[in-house]
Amino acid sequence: MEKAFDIKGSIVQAYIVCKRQAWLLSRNIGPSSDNPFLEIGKLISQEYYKNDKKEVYFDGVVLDLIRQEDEVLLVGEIKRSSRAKNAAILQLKFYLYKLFKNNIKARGKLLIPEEKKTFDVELTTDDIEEIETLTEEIALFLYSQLPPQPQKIKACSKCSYKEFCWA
């Protein structure tokens, strides 16, 4: 029997940016621990939003932060930069979708503290269809026995997985 893969928000985000990284993540292959950009991201998560609940585990995913705002649950996704903003928004919508499927009403906020930027994110009916289609596509992709060949893209320069592609 073939293994079913848990699709997590990080896999959704990676799939949009780099399918090879998504495949590696799905096999629990972790990034290089000495990547300075990974460390910077961890520090940003620790230093900002200290009054919020962070790293909340829910239905197989980890929400960066949650807080109650105007009597609605707010889910925040913290990023170091806006470089992969669209993929980060889709990751956040994936979390909102998981909450929606569990009858929890929530809104999202993409937080990029170092750039002093925030983006409000809501889950629409079109988003629900897009996420369901995307997760089916990702599930099929993850059944591949081998990762796709590496492709040089803009994200490679700061990627914590670059040793898996270019060593």
Given for the second form:
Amino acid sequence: MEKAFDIKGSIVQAYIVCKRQAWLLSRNIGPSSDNPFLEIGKLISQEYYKNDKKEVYFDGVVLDLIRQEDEVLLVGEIKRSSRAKNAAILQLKFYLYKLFKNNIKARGKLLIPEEKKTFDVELTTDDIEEIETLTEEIALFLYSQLPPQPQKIKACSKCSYKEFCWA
Amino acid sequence: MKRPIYIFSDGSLRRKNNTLYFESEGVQKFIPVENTSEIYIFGEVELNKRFLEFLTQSEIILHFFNRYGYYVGSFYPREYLNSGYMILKQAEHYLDPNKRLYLAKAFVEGAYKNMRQILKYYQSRGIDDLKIYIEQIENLFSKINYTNDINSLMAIEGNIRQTYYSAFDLIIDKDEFKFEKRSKRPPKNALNTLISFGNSMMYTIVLSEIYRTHLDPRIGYLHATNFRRFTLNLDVAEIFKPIIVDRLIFSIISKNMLKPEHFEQDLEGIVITDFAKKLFIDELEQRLSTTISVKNIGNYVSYRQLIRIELYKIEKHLMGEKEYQPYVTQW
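So that was the form predicted on its own. Now I'd like the form predicted together with the partner chain, please.
Zooming out: every chain and molecule, the one shown earlier first.
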């Protein structure tokens, strides 16, 4: 068997929304950069929270934002909208799990500045189990030689892979 | 919507206040970097490394043309969409002779079918004599099934294109824009000059689109890779030259938008004037933003997007996901 693929937060997030996207990301087939929604997303993470540390590399993943709060680290994940909230929360829990494995106490906050919403995210013992099962499942899935066929789902309409998938 | 910038005047290009800045004979102009997809330089322009760094960071490709309108080269910034997986797939399809032949044939097939559509279109508009040319290219193309090597494939493609070009006099039917025969470096008459200019533009347009995908422009399949020059853009451009460049030339000439005085005799042959370049590019931009409907994707796909989609189809072929079928226009 080939070397296992690195599982990044974006892959976990994509796996929940669209398995095909997760497969493409694992091969570094990134989205087309001229998708307007992607550009908006990029601008949002640039323009908000200018006082915080952003895009922090840690153990193979990139944390959107970190903030030191008395003894506990706050990890923020910035999203354009709450459309795929559950997947985003899981992505954040995956980061918290990584930090937990490195003995760093942290809590998470999902940030949706354009909707003026935030959601607090904590890692529970159940979550740890869930994430371990999930990452094993993802690792196995990524071994397949071909990505799953595209399927029309709700996320397709604003997806930056749209032209690629349906070409 | 990002758009290309064309610079015809002489001057200097710089980075200023985090955006692009062009100064020419005292006239100063800011060009918003967010709205710029690529830059074409036809004039004598000075620029520095800081500017090139800024372009790299902004993912903007730069194309240079000399004063005769010949393509000089491109500043192709560091790849920002990098997939080792895709590069390996691209190389695999180059190194395996059968896989390479499949793609090379697909490009010839796409080019042939689009040339044939052009001739058929003008035949349907009353130029009956085109029938012989259509039959001739059909005969030439039928040989492709017995072709097992790239060189004979290229020879067939060359013969088809030659026959197709020789039908241009029937389509254009103007003494001042006679085709005679294909002449390059230098072109011997106005029509050949226009074709050369249009084709160079097409190569750079496809190159710009390749830059926005995971493909490496140095690995082509029909045009031999020599690991230095861009070749994949030449392959893909073959498919689009007839429907974008040639159609445009016919329309510009038939509407009398270009006249012989828009071309100049130079020591090197016939060269295109700035007026003609600008006019051609205006029309080309309009054509590229014209939308058509494409199966599975939607009703408003521009010709420029169509080129990108063609590249995605190639990526999916390389991945082994879906066999590549070239785009053929449906008029």
